[in-house]
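Presented as structure tokens, the chain that follows is alone, the form predicted on its own.
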Amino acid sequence: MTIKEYVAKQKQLLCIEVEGLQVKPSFVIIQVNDDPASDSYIRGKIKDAGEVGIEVKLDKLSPTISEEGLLKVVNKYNNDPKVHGLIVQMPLPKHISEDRVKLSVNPKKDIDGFHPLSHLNPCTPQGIIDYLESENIAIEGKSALVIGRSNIVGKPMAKLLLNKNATVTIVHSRTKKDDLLNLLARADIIVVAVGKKWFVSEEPLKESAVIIDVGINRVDGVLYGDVKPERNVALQTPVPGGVGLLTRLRLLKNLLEAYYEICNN
């Protein structure tokens, strides 16, 4: 099943689930930037939420707001019982600490899964795991290679694969080229999240390999992944129309998990 087909099917199931709830799940997106990419991500989140009957509010603040002013807005939604999920859209203005803002979000409402006390996993890695399992792709005992070590994708992706009993290796910008080539040639599952067009291009790979391309690189108005398309492998996720859809789907599922926890306590 393609990612688009999988996401459409999962949305249908979410719609049925939400229809049966007396109180509609809701979340708030706080935006403190004029970033076109953020605008696009937010439109996608709002569209997805509307399709399954979830309420969403965008609170767009001035980029000149003080850090303390933003924290007050975050705290307002932390304490609002009608709000079940809260997202502070990144990036933030330079005068505001991203770490401080992330830590200010109520862990029970942190549907991005960034807070260290959140019981939810970050959306992109968990969305990838969900899709692999839906396709009956074996993870246990497989050699998994994660290219990239960000706190949003690389590190949590490695952790989730390890929790599924894969043998996991992380490589990064300081990894020696020969080591990277050897690891790519042996890997069963390859997750690439470095933000460089076609970082993986002609290197030898297993024909049975599964490639998850997390990269979104805009060059001359065209979107490219981190992996050159149409590699001779068992599965390669497309860009666009791939991991981004899985991330947004997982966000809705995280919201429902947060909703049930809040409403049942």
Ligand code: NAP
Given for the second form:
Amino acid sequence: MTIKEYVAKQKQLLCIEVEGLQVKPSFVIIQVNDDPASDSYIRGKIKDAGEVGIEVKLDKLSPTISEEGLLKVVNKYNNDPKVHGLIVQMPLPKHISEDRVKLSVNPKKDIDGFHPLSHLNPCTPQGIIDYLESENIAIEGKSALVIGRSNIVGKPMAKLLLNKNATVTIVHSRTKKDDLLNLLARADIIVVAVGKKWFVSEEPLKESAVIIDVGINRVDGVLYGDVKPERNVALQTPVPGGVGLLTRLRLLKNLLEAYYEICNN
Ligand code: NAP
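Switch over from the form predicted on its own to the form predicted in complex with this ligand, please.
Okay, now the whole complex, with that chain kicking things off.
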């Protein structure tokens, strides 16, 4: 199944699930920037939520708000029993500590999975695992290569693959080119989260490899992945229409998990 088909089917199931709930699941997005990319991500989240019957409120604050002012708003939603999920859209203005704000979100409502005490995983890596499993792609015992070590993608991706018993290697900007080439040629599952157009282009790969392209690179108004399209491999996720959709789907699933946790306790 293509990612588009998979996501559409999963959304139908979520819709049926939400329809059966007496109290509607709801989440809040706090935005403290005028960033067009954030506007577009938020539009996507609001659209997805609407499609499955989840309520969402956007609380757009002035970028001049103080850190204390923002923390007060976060706390208001932390303590509102009608709110089951809370997202503070990044980036934040420079005078506000992202770490402090991320840690201020009630871990039970942290549907981004950023809080160290959150029982939910970050949406991009968990969405990727969900899809691999739905496609019956074996992870256990496979050689997995994760390119990139960010806190929201690379590191949690490596951890989730490890938890599924893959043999995981992480590479980063200080990895030697030869090492990267050797690892690419041997890997069964390759997750590329670098943020550079076609970072993986003509390097030799196994024909049986599965490539997950996380990158979103806008060049002259066109979106490109981190991997050159149409490599000769068993599966390669497209950009656009790939991991972005999986991430958005997982956010809805994280919200429902938070909802059940909150409503059942
Ligand atoms: P990030 O925080 O900038 O991290 C990029 C990582 O790539 C860093 O760990 C960096 O290594 C590594 N890197 C840079 N140059 C490299 C090189 N030459 N060789 C090997 N590794 C190299 O980015 P991110 O937040 O993880 O995002 C990565 C990409 O995924 C971006 O395009 C972003 O827009 C996209 N993204 C997409 C989704 C989605 O839903 N589709 C979600 C999140 C992110 P160092 O640590 O050594 O600097």
